[in-house]
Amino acid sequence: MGIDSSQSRVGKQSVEMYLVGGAVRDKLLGLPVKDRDWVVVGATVEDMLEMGFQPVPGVFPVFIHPQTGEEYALARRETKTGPGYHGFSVETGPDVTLEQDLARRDLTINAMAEDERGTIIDPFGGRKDLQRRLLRHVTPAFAEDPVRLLRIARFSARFSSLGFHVAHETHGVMKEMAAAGELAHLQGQRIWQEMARALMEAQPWRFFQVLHACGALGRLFPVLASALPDSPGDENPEEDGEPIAVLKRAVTGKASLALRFVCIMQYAVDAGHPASQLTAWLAVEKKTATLFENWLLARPLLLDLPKGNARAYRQYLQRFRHCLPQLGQLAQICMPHLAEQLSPLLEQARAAMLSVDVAELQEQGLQGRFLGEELRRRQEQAIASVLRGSGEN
């Protein structure tokens, strides 16, 4: 289906507008098109304003279509001027061609355009790479932006289930990028943006496997990299390593983003890389950071509970009372055999603990420290009854 001319021509007959990037790729793959991005060739900022487009505040000349609300960007060229993903100068203008704009994109499958007649413009062989299921870089300029390492890993997470894999020559470029130290210029927040999207894809473990294979994961998360095998276990899942196996169970269980983050990143911390340092660097939201730290505290306690007593159960339930459902989910994903034994017992112990009536104790004249001590004693007594009934004690 061609582009609606009412969206591609607002007034300037000399201006050409093309659907680009993911919308073209997903249409050719037969996937739902969620977002449509456009490139405008032959126009200036003044032309766009004259045609009624609304500018988007930011570095690049991007505009909002007055009727559709979709984003239209002026075609641009980029030149590397310094280290990192901010080290670029950008040039726009009526003389910038569509091919020059497409050349600055990361992968060939993202460097296609469609004109208003439905004709595909494909100067870098993206359509052929779709057929071959290849994730291949467009030009050597791929190596100039370290974010592209994260993006190709994210696209692996999205499209591996369709048979896509990183092209051999692209993998070589990625290894060179990781070794060159460009990753040191990445901000943690930018890493988290790509990781968060990857974690909700069909095969999020591929994000970490692809980064590990080229040496990038060791630069970003050395502790996690040390926990993974040198080669992914696609053909033999038993060789995945525990972190990947846990993340796969999280996907099977349709876990939330926060839970998936905890499932994989629990293997990225140690004494030299504490959880608080990691979450602050990545700038994850406070709720996710708190859940992460609570899980790291709860994990060893859960492992000890089978040989624990009523006091240990009460202390666990009291300490983590605000996040027990999430910790229960994490236990089922990360330690399923233990959770099968503990989960029903913890729920029964919690119900027994809550059955102790504080008001009744107050009516008996107990207050202050004496009330607290008697409440704890009766709660532990109720939990001990549950444990005896289950044969735990």
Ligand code: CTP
The other form holds:
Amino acid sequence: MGIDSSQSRVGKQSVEMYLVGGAVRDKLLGLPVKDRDWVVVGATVEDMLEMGFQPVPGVFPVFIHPQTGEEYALARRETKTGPGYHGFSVETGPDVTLEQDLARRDLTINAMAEDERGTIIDPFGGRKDLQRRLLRHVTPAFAEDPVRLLRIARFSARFSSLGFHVAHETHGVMKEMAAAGELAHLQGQRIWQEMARALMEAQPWRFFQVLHACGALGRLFPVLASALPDSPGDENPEEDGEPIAVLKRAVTGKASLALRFVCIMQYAVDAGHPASQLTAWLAVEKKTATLFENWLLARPLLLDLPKGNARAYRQYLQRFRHCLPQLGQLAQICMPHLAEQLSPLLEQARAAMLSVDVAELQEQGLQGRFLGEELRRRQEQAIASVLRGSGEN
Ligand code: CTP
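Would you mind giving the form predicted together with the ligand, to go alongside the form predicted on its own above?
Okay, now the whole complex, with that chain kicking things off.
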């Protein structure tokens, strides 16, 4: 069945459908709209089913439009029932108004709707905040959802390049949320979801700076927070601190998500906060976790290589043979001066190592341990001649 109008009549009441959230915001900013979310006012669940919408299992009261596949949610109203994070209930029903639904949203720029004539409904000054480039919370209910701390940090990563910043009063609410330990309610996986999106935005370092400025980063990643200056040097990149400078280089180098994760999170670990614990808590993908651990092992070896002999080069190349290109990229980003010197040498040493012909040794009758030892000896010899040629050793 077709649902061809944003105003439908079901039974006696009139149902209204509005485009909401990020789609309205992005349209007003002149940005491409990716997902379109809709709010339905004046309808019941039965009305939605009668119109042919498909319920999304487990995500009440959200439905999928049978033709467009877009999400339509019944308008919701939040009512405070007690103190704290879970101290509110969400109601839905044909009497919930559009304004009540917009009031429960996080930021004013996300709390606008557009009707079918293209009229913007903006009860909280979202349009003005778009012009003023302000990320401002809608109501004190902002503080009831700790994910919103991460979301505003993520929106900063996305929109800072357009001049957006966190409103003063919102920063105050964020500080209170961080101090109250609101983030402790979140699972690592949820944190990673937001962080992963932030890392691929235009200025991912803003995500960490905004969380740091309100005190939340210290709760999440204390070691990383202690490596950042208290107030970021907006005008002076010299004052960014090493983790931010590295992340900026990762963005300039168009590094992948896995690489960006390693670039910043290498500063979040120490003996008390081991890498495996961090990646397990965040539930990052296995290959990212493996790259992270390999980088942390490779980093001190790379720093020592300029003093190292052919054996050290061979050991490095052998041990990390499965991820050499990625480690090379990380070295370029994290220790560019050293990488400039080391990368061509490592490449030549690897080629020299591979030029040793195992089959030839086997033909000479070498097997097992003897084959292994002779192979290693010849590989080291080949690498040594590369190092001598370069004047390294
Ligand atoms: N929203 C909220 N609080 C949350 C999550 C979502 O208030 N914790 C509201 C916001 O109004 C948001 C809308 O739900 O605009 C849709 O959420 P989502 O699709 O996650 O985000 P978008 O704002 O559309 O942003 P993005 O472009 O990143 O998808």
